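Given next, in structure tokens, is a single chain: the form predicted alone.
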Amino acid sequence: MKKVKKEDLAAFLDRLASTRTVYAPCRDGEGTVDFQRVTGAAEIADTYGNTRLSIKRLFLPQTETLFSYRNGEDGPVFDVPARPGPAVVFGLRPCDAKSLGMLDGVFANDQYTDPYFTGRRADTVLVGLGCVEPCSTCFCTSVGGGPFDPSGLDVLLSEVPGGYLAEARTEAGASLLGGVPLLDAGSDELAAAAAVKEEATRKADTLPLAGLKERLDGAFDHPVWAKIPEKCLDCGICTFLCPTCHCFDVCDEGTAVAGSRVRIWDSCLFPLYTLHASGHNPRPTGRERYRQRVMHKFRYFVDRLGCTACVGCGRCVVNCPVNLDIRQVVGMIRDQVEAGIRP
């Protein structure tokens, strides 16, 4: 564990901007924090909670071409576009960095890898930053994490005063850090970030997630979810700004002359998602759907990859027009299904 003064990292990142893409919280005329691409330290933003959008759109654009075709002289030309290069993400907490791995999980498994995904992850060493005051709507430690949680960080800094420490977790993160003047953290210092770290975790476990898997594995036809979506306006600004939904459509744009094809962001939500060719539609109503969505998240998910696809980060909790709270949703499931019994 070393430390770095605020105004060395400061100058590092004036020279790291220089040679490759940067990202970082940056504030807008409306004091919205979200990730943006930085050209000095003095673009980002000095004090911020969760940014609104998750870094899921840095790795999963929302609107992205896989590939280019057209009539060539000699046939049809596939362009395919260039892999975006060397990136540095700075300043993510620790809840959007879990949310990479569980990605990890869909985009780059033993089945299938995702080419697009892939290769940004691999060209990209990410720097997060501790939380020391989690939101009211944060939940990270419920769901395995925690705001000083480094998995799937190159570089970990909390805050100290004057600076940070720094620890580099992975080899990427140890060459970053050649670039910065680092010093020995004293005692003192190590005992105060300890404190922070915990006062931290405890406001930021507020979530009893214990037993709610086996309540769902015999929830499915449960009445509970005629209740829950009631006030649901599926517009999916959950889905959207949440780090772990991944659900996206491909379409082809264009004609035998000349397009592209393009992946764009869909949701469970929206009616059309699963809407067959014949008219026929599986989750027809707001029940089916937004069981899905939980399902998913706190059931299907564990199942298939062994962790919760859920980093409580609260942007879906902050973020609905209607107040739906997934944590009173779950609260409600938690309250109503007995383990084990179906309806």
The other form holds:
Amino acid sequence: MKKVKKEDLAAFLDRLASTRTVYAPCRDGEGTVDFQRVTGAAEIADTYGNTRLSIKRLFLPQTETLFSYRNGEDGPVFDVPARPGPAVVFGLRPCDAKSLGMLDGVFANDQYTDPYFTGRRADTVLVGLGCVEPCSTCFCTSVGGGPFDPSGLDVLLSEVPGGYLAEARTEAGASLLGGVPLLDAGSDELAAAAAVKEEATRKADTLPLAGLKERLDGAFDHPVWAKIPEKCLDCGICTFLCPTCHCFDVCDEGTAVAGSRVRIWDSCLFPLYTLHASGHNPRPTGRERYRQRVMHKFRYFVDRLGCTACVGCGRCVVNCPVNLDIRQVVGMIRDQVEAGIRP
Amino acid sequence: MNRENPYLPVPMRLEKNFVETSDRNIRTFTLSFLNQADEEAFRYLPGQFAEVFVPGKGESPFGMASSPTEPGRLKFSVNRAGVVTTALHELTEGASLGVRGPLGHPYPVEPFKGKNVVIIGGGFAFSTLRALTVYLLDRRADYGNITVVYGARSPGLLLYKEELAGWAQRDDLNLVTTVDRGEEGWTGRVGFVPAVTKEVAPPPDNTYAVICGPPVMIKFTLPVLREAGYPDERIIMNLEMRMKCGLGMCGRCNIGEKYVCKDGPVFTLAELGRLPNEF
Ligand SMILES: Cc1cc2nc3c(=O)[nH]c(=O)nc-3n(C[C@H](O)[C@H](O)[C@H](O)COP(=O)(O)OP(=O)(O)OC[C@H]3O[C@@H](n4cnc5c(N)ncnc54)[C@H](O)[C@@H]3O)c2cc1C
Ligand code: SF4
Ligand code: SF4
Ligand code: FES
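I have the form predicted alone already, so could you send the form predicted together with the partner chain?
Up next: the whole complex, starting with the chain shown before.
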């Protein structure tokens, strides 16, 4: 295992930012940490639990122009914005990296490929930072990840005194690390890092999920759904902050002569989301909408793509204005629903 | 469909804007491709749909009312419902449009080969059933008996009146039109689709039923078919959900783990039976 000194990494990031787009967590005037484009290592926040907004906005921006059109004599002509080009994301957490792997399955499905999302993914190298100190709301271990899970990353950095252990997971990661002076890590450093990892991994295992999927398979009409969302405001904050929620709306801006098509984050918790032009709405109340959110993450996504669409980042837990806690919801289902057969 | 970028429409020209119904709420739009290459790439079958783009207003999904056996043109029959559909209704011939598609899965016309088909429709949902009927008639020898049951509230609300008159003359098609309320000069039946279906549906052996229409019509016709002995695997439906991307990505149109846009909109009743009842 290789190690990089803090000052060497900082110098490398300074050089990198002068030739490539680099995103990293930055603290704003109010103390909020979010990914921003940086011009040097000095702008990067040094301690933080996780960013407020998830990584998805760098790959699926909250609003994004898909194309613009001009409608002339010979019919409409379409222009697609240029692909943003190579970038490096520094300092993302393993949970966010894992969420991108899940979204890969959404934006390149069995039939279609979304060029915007997949283009950014292909052009971006992910340098992650393991979580020495998971937050009280984290449960990544429970959903198959972990504070030091390197699986979605190109490089995983793990903090040790004076620097970081650096593990390249992909060719792109190895080639990036080629620009950094690397030392051999000492065995005492490795042992200390392993102990930190073990402790953090245990700490982030707070939500037993065994049997949940089987219960959800038979729970579509269960009375538990009427109780859970009682206090939900349909505000959608949880879905906007969630790294795996990918729903979007598509709108046109402009006139008959010229304009653009834009996609914007949307939420399955919004009443208009499924409303037909006829007035019919298959999910008319909070009961159906909140059920959809939970079912999608813990049942439908598993059926379609083989994993739970929750990475345990805890953002929805921290930021819900009425303290509706996904961990308690999952707990209620586990406790109140018998394992059954679908649907 | 643009493989590199499935969000991009192809440019089309509005050839004809035709008022179908006496209440003027449904019009049929005939569109032609501006580029030959786009036309060749647009390979579709009845039951599929496309997103029609009205510049300045947006796009909306509509089932193709034309059959691929009628080359060079796409037809859509559109009920005036909101922003995009109203703008479409107001367009004049020669207007520029965009179309993105074909999207979704078609009616299973291959398995239909050598089988009888009963087509049951009501309201403006008859559009994709028109496409299917034309397709089957254009390849008549491949299929067994064809029965079409088509209902509307009144004679003026039936689509494709001229074409229906032509079908009524054919002896290789059993066309049964019915209306809730008759009118002076109406020679078809008076009665609801489920009751008429009960009377005229062929025996289930070797037969597929295709049904598309307003929810109440479906609700009362399905039991008729089941009672007649049609297995759920041979009852074919075409669903409608609110849609945006049409690609299984925007998340909007799911029923359970299926996206109606990319996994449907055509499903067998057996497939729907395995999904949550949420549509
Ligand atoms: C697969 C499929 C096939 C369809 N085929 C036909 C057809 O052949 N003829 C026909 O008249 N109608 C059809 N519809 C319904 C038609 O798409 C809606 O009536 C239309 O989108 C309403 O758009 P609007 O802008 O006029 O209404 P608004 O209420 O102003 O809608 C605003 C936006 O919401 C979305 N939307 C609203 N209602 C629906 C809906 N029911 N389905 C999908 N998106 C919706 C659209 O994106 C629309 O741009 C079909 C729908 C689907 C899903
Ligand atoms: S953040 Fe809380 S109140 Fe808002 S939609 Fe999510 S669960 Fe409901
Ligand atoms: S559901 Fe909540 S905890 Fe799970 S990934 Fe989304 S925001 Fe994070
Ligand atoms: S319309 Fe976007 S997922 Fe079906």
